[in-house]
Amino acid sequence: MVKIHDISIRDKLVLMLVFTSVLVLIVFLMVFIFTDVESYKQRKANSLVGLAHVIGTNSISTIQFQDNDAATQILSELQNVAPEIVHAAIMDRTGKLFALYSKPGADGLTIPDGLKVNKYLFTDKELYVSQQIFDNNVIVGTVFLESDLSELRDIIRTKYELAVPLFFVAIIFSFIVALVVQRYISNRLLALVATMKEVSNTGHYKESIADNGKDEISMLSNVFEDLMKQIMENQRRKDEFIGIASHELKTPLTSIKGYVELLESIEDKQPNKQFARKALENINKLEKLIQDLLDVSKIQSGQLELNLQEFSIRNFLDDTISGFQMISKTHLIERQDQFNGEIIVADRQRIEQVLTNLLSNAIKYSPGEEKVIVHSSTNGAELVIKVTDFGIGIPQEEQANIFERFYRTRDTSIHISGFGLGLYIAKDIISRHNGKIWVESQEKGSAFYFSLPLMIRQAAPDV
């Protein structure tokens, strides 16, 4: 079942406007029908009261002379004058029935208990009128009239028959108006939401929100834009600090590494030699981290340059995989090639950095496994390289985020070391080569792909 808070702002505005219009229309129609019915009832009551007064005036002499036939004749004229009259009766001063008229087919006369003299009374189907007859300010009798209200029922039915189609036409019209009116509000909000999503997905905080209004939506847009400017400034300062710190750390670390390498080469005794080797391994890790931080700083400042050159894919894979296999003691790197001496134009060192990072991650995140597969093939004018492991996999909901800076999956960030920079750098390097990088992962194992444009050699023209 769809919940109201799950509906988009556009649909909420449309529903709100349509609901308000329908509610107002219902109230208007009910008031219109009610006032029209009440007006008819008042006119009908006044008409019958006047008719009863005329009958009473014409019946004075018949009552005085006890001429029942003449009184009955007067009442019978109602069949032509007021055919809606069901019963008409004249009572003498003692309340005894003096003359009676009944419409053909009508039931017997029944005078309601609540009917008072010189008053009228409405029931569901009838209108009753009572009017006293005066002669020189002396009461000589009373006239009672009972009228059928079928005309009123017809009026009400006609009103509802008119109101129902009018109601549906009004709903359609209000829906159209709501669709047009809501755009002024929803389009601005949706534009703000779209910008927020774009910033969240890409991290490009330079996105501008154009809203020149002075209402709350404009205030929200301005606050969000100010917030993005603050984030950009904070990022600039952070990147500047990372760049300076990384650069300043690189020089002393190089000296430390040199001394430790020298110490490890001249030391023969154990466990001193083992200590020196462990120190050197950690220095290499720290050196890799500093290099990643420098790369990130260059990416953020737009200073990451590429040294493009032609090279053979096969030679590149031979050198990179064989070099990495020498330092991998736990996994066998298996190759699967499907190409024939293709050439690419790229920065070989940077592409090697990407492939090395993917191999390192494949081994790191597949503990206890024995192999990693590197599959390379051509797809039209593209080279596609896939690195497959058989490890812990990446949850589907996190796959879109793993190429973000400093992002690490929740399940692995605790017990596997790393800073979440390698894939971010790899994505930027591949993007600068006009390529693509993506991941496919199930519950067990992951496959990382990257593609690069192939260099198409033109055939020599015939002489």
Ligand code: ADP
Given for the second form:
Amino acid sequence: MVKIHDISIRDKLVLMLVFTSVLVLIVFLMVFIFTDVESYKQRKANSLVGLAHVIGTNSISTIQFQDNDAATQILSELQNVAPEIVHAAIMDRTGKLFALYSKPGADGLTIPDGLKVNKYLFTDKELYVSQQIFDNNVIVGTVFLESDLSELRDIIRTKYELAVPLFFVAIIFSFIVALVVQRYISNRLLALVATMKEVSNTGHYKESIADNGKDEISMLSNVFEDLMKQIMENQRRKDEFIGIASHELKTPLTSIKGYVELLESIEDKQPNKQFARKALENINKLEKLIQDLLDVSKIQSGQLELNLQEFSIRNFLDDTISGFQMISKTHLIERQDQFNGEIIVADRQRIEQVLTNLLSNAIKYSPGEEKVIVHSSTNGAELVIKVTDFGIGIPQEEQANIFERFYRTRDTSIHISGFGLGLYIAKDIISRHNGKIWVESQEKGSAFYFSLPLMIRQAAPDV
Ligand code: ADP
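What does the same protein look like in the form predicted in complex with the named molecule, given that the last one was the form predicted alone?
Next comes the full complex, and the chain you just saw is listed first.
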């Protein structure tokens, strides 16, 4: 069943306006028809009572002289004067029928029980009138009239025939008005929702949505704008803290690293040498983290600069992959090259940082596997490098988020250590080179791609 919450505000507004105007129209038409019918009935009853009175006055002498024929003659005149009269009767003072007129084709005369003297009575199809005849304040008889109400039924039918098309015209008209009115309200709300979505997708809290109005939508926009300002301020403070903290940590760590390296090189005795080596391994991890934090802070303040240089793709891959293979004991890195000896212009260190990050992720997130494939190809316009692993994969709904700062997928965040910074930095480095980075991942394994525009220059046969 459709819940009221699930209907959009736009549709709710249209429904509300159409429903209200239709309701108002129905009430209006009902009141209009009812008062019209009631006033017709009143007029009809008055005119019949008047007629009965006239008949009574004219019949006084006929009753006194017991002249039935004259009385019947008076009554039969009704055929011309009031053709809607079905029965007309004159009773004498004892209540005995004195004269009767029945419209041709009419049934026999029946006087309803509820009809009181000198009153009228409406039934579904007829109006009955009973009127006493007075002569010098003495009752000499009673006139009884029965009138057909087909004219009233015709009037009601005409009213309904008019009301039905009017009803549909009102629905269409109110629908059009509702569409116009809702646009004014819902467009502003939709614009606000679109900005909120945009902000939550991109994390760009600078979008302005402030509104000069004073209504609830303007209030909502302004509250949201304030909220975004607060988030931006918090982010600024956090970035500032990360920048300062990583700078402050870097200097002592470099010094510690120097001493531990010295210790490791001069120490011959075991297990001391082994301890120094272990300490160095952890110092390197710490150093990598601090370096990442420094990079993030540079990206945030727009200070990550590229040191562009020309270099051979093959040389670059040889150096980076073989260097990485030396420290990876669990996985074999398989290379698939599909390029000639192209030269590329890029920041070699930074691109190496990207590839190293993808390789270390490929290994980190494929525990128990033995292989990672690096496929490199050029198509004349760009170099595309693809790093494939056969590990845990990335759920479809999280793939768009993994390039965000500090984002880690639900599956990995508990079991595998990491800070969610590597891909964020890689994305920034690649986009500064006018390249692209993306991921494809199904149930098992992931393939990370990055592309870099090629400079037109072709190298001589590879060195
Ligand atoms: P880190 O690995 O330090 O957490 P990254 O920015 O390199 O940070 O990666 C962000 C997240 O993306 C990881 O936490 C992980 O959830 C997911 N991820 C990255 N590479 C892979 C991969 N090869 N296989 C599965 N998940 C991955």
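Numbering follows the first chain given and starts at 1. Bear in mind the structure is a predicted one, so any value in this text is a computation, not a measurement. Take the two forms, find the largest set of C-alpha atoms that superpose within 1.5 Å, and that set is the rigid core.
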| query | finding |
| --- | --- |
| Rigid part versus rigid part between the two forms; hinge residue out of Asn58, Val181, Arg432, Asn284 | Val181 |
| Distance the CA of Ala45 travels between the two forms [rigid core superposed, Å] | 6.4 |
